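Consider the single chain below, provided in structure tokens and representing the form predicted alone.
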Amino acid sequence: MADTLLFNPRTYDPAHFDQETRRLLRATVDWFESRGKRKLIEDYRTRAWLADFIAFAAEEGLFATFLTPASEGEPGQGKRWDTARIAALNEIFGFYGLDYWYAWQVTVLGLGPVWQSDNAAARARAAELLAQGEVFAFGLSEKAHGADIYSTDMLLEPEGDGGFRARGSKYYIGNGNAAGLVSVFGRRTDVEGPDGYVFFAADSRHPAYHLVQNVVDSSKYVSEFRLDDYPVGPEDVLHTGRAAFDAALNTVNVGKFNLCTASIGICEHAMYEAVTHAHNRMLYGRPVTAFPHVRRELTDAYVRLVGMKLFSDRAVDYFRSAGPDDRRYLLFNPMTKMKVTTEGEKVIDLLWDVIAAKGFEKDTYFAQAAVEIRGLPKLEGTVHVNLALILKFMRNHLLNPAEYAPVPTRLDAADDVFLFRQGPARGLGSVRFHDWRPVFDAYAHLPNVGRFREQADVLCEFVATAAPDEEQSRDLDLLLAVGQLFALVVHGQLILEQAGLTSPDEDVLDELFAVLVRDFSAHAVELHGKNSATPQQQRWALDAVRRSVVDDGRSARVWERVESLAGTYEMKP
């Protein structure tokens, strides 16, 4: 059988979108499939400069038509920021390196500070560097206080006619050596507190720029700069004061969005090699697939894989309908890059552990994804961070519940322009969430949703009444172990959801749930083993424990599925 719930480049047609959309993507799926296998991974193996990645995507105006705003575009040229597309190339870029996929992603976190400033003269710069191809980079870490936006060290120093001179040096910065557009973040030297943040553009270009080294052994090109009285003119500051702090947050609030369905697009190619390889390597004369503990890892890889692929769709449609009276969507980010990200590096451990050495075979997909894989976790922000941004949403999501209008799946071709007028980042305690509840009611004929729907039920008790108390609250180690819990809850809601609204097989969504079931009763054994856990927390911890309902009927026909995918997809050579 076909399955329809991975992308596949040979039977990729992406209908849902607009023409020039359908184009663009199917065109990078094809210039991907014509280099072929052995170019793609002498590249990655090489640490080759993707020239000529970013030569065809200035060549098909890619990055201009799905990074310019509407509003910054000519009518008719169907450029628009539009998530749903983005998610979908974001995908794609995964799906064939991850280095491809962060040239454009850094080019987003780079047009962040720009789209939502009020310096049209910038804008428009921006909007034309991108039509004439070029990259662009965040200058927001560096070396001594990583991406400590309190503790920057990069200078402003002010001038007479309203410009600075900048000195001071960033870290980390993808694509510093080629970015036509550099937002860097510094502080003013005459201006104490947060009034003396200043976001401005500078060009890598630029005599007084010095571009001092790439901090990996990578294609990406992850740069150390160094800016020696650089001339920042009026024309080319972004933001000022407490507007610069709240750019750089709300950027980053865009962008990483994009590391869940880079996951995706990785575990994906991933997940085909593995099942064709171990489909046909025989040991003991048997099939490696013959033996049942392989059977569970990969059905349990491919069953995580659709439940990022069914969140992380979700969560699009919540992006794309934010606004300043529903900002739902703050929770499902961290949520797409915390907890999308770490189930994919489970599914590529998973696939591991069946084809064991071949993991390494240096002729493999297989070899670079195990590595790239980790990085996405790490990436804005670490999973620590989220999983603490997550739990300010918890009682709220949990016990809190506020009526909201039906959310619907946002394919449509528009612009999100609320994305870039976000306003001030703060005031997260205070958003409010729909019932999570009816939608597990929906499936619950489903006895693994029930399950899980029974150890939800159970976390709301303990939210009401052994929730971690005000000396609790300061040991992160104990409170980052009930995030996981709250996680798994979200998790679930937004994966029934979209299950909702496109009717995947019931059999393969009550075995994931089967896992989720596991992962809820893993976690709290995890939270009654730590040491601040009082006597009737652990008391509730061992009592959320629940086991799986196993049916070997439906695992067998989910196995089916799983064992399909054999010899479907593999890149050509």
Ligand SMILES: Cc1cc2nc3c(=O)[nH]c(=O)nc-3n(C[C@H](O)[C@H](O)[C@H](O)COP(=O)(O)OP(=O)(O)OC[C@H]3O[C@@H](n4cnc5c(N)ncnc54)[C@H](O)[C@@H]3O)c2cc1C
Second form
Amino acid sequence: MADTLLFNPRTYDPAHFDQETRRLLRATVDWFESRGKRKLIEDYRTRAWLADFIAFAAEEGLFATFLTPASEGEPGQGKRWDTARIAALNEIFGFYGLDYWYAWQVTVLGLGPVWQSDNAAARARAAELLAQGEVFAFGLSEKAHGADIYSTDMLLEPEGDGGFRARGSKYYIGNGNAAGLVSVFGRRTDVEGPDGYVFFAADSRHPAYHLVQNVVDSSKYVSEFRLDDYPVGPEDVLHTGRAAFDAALNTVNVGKFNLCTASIGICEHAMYEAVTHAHNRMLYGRPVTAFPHVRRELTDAYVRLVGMKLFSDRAVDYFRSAGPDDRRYLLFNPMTKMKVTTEGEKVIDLLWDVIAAKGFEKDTYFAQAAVEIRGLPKLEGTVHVNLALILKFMRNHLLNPAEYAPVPTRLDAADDVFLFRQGPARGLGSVRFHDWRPVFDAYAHLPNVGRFREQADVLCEFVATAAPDEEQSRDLDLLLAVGQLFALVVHGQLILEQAGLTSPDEDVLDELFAVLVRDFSAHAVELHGKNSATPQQQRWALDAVRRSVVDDGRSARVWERVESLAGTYEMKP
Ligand SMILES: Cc1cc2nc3c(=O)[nH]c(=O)nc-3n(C[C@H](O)[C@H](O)[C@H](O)COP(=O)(O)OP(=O)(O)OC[C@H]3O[C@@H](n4cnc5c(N)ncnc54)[C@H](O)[C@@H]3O)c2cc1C
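Switching conditions: you have the form predicted alone, so give me the form predicted in complex with this ligand.
After this comes the whole thing, all chains and molecules, with the earlier chain placed first.
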């Protein structure tokens, strides 16, 4: 019997979506399955460009349907920006390969500055290009500047007619070889400071656009390109001044939400392969899965993966229900980015420890999963950048709750218009959250939720009584250790909220919280050892260490679920 918590192409039927969405999601799965595993792996190994995938998406109108806001489509076309179905598609792409996901992801990013723009002609052009099956690109990064987007060297010289000549290079720009429209970030030569920023639309086929190279060795085309006196007409200007900077950050806010579900898809495919292999491999006359440590590792991997899914599904609801008076998504979004994707790394590590040599074999999906899973925590803001962001919300989230109307499950066919009207990306420290405690109370009957709750309570004590002082608050090394503890509380909270809405097996939940208790203890010990931790903080850190509640019967029941994954999915050859 198929596990209902994991995506399985054999049984996949997203009946919770409308007819056309359901058809397109299923058609995508069918396209990959009918193309088969041999071709999937061969293209990965030969770094083939994704032309057939892009042709399939064009023929089905896949990107156009999923990535055109309702306001830019015709009534009855089913076009809308719907984060729930976008998340479902991410998971499918991740399941079949991060290269496919990446071509779609940078299209999402490339569209961000356009859909946020007041330039109606540019929006109409983008909608038309999408309808023609074109892909897009997001030209923010530069070779010398990394996360420091303030220091752009893409220079725009005014032409006097509202247009510019653009000169400069961009680096790490996905789809820069093929995009019908590249959203490029730069600054004017005649205006100092933030007022000089400009986002503009470029065409990768224009003669003044020079493709230099693919900077990575992959089917992903992560380009370096150069603009030599590229003419930017007034009709190409998407944003100017601070609005251009906000558009960059808000685009990354929208785009980085896709990394969690991609990571989930990768882990799911790898999990089927790993459990099936381990279950069938006989050593000393017994299956490998008879070893207690193998059971522990596969069980941990499984419950971590379930946690990733529950958290991400719930985060979708906050993302879709966000508005000027509810910006809680600004915390849950970097959480999906750094927490879910690093959980993904742990899942693959655990699986790989078990399947060992098999994970290197060229005819497995696992070999690419092991490589690609590493990218997600590092792109669109590193773990550090996202943790630093998460820390801004800690005090209000833990200690200063506010009242909000309950946020329901959001699988409805709505257009998520707020995402393109997020406004200034400031004032994070003033965002308030609903109380995190009631949902823990609702699951207090699960022993490990109770144990974890004790740890969350002591973290509140820490923030109230032993929080980093002025000098320590400049020590990001220490702060990031605190951030990891806080991130765990938020992770647990949304997992339980989603559990309350979907009632997954409680053995699985308790087993998952046993893992989270161990994680909290490990991060507390890490904090204890930080150079600048004060004696009070060191004492606090050790006091926060807890042992998770052992229940052999529960672990055995969860193991049975994991073992039953063996043989339930193998990609068609
Ligand atoms: C495969 C791939 C595809 C990409 N696709 C695109 C794309 O399509 N478009 C695009 O514009 N870019 C793209 N990028 C760029 C990518 O998003 C950046 O590389 C990434 O955000 C990190 O930048 P960096 O590697 O230069 O790290 P750096 O910015 O050089 O960071 C170095 C270190 O400093 C830390 N650090 C930096 N700032 C802070 C901070 N504020 N707080 C705490 N720590 C900090 C980092 O965490 C890191 O440890 C891509 C990159 C790759 C590898």
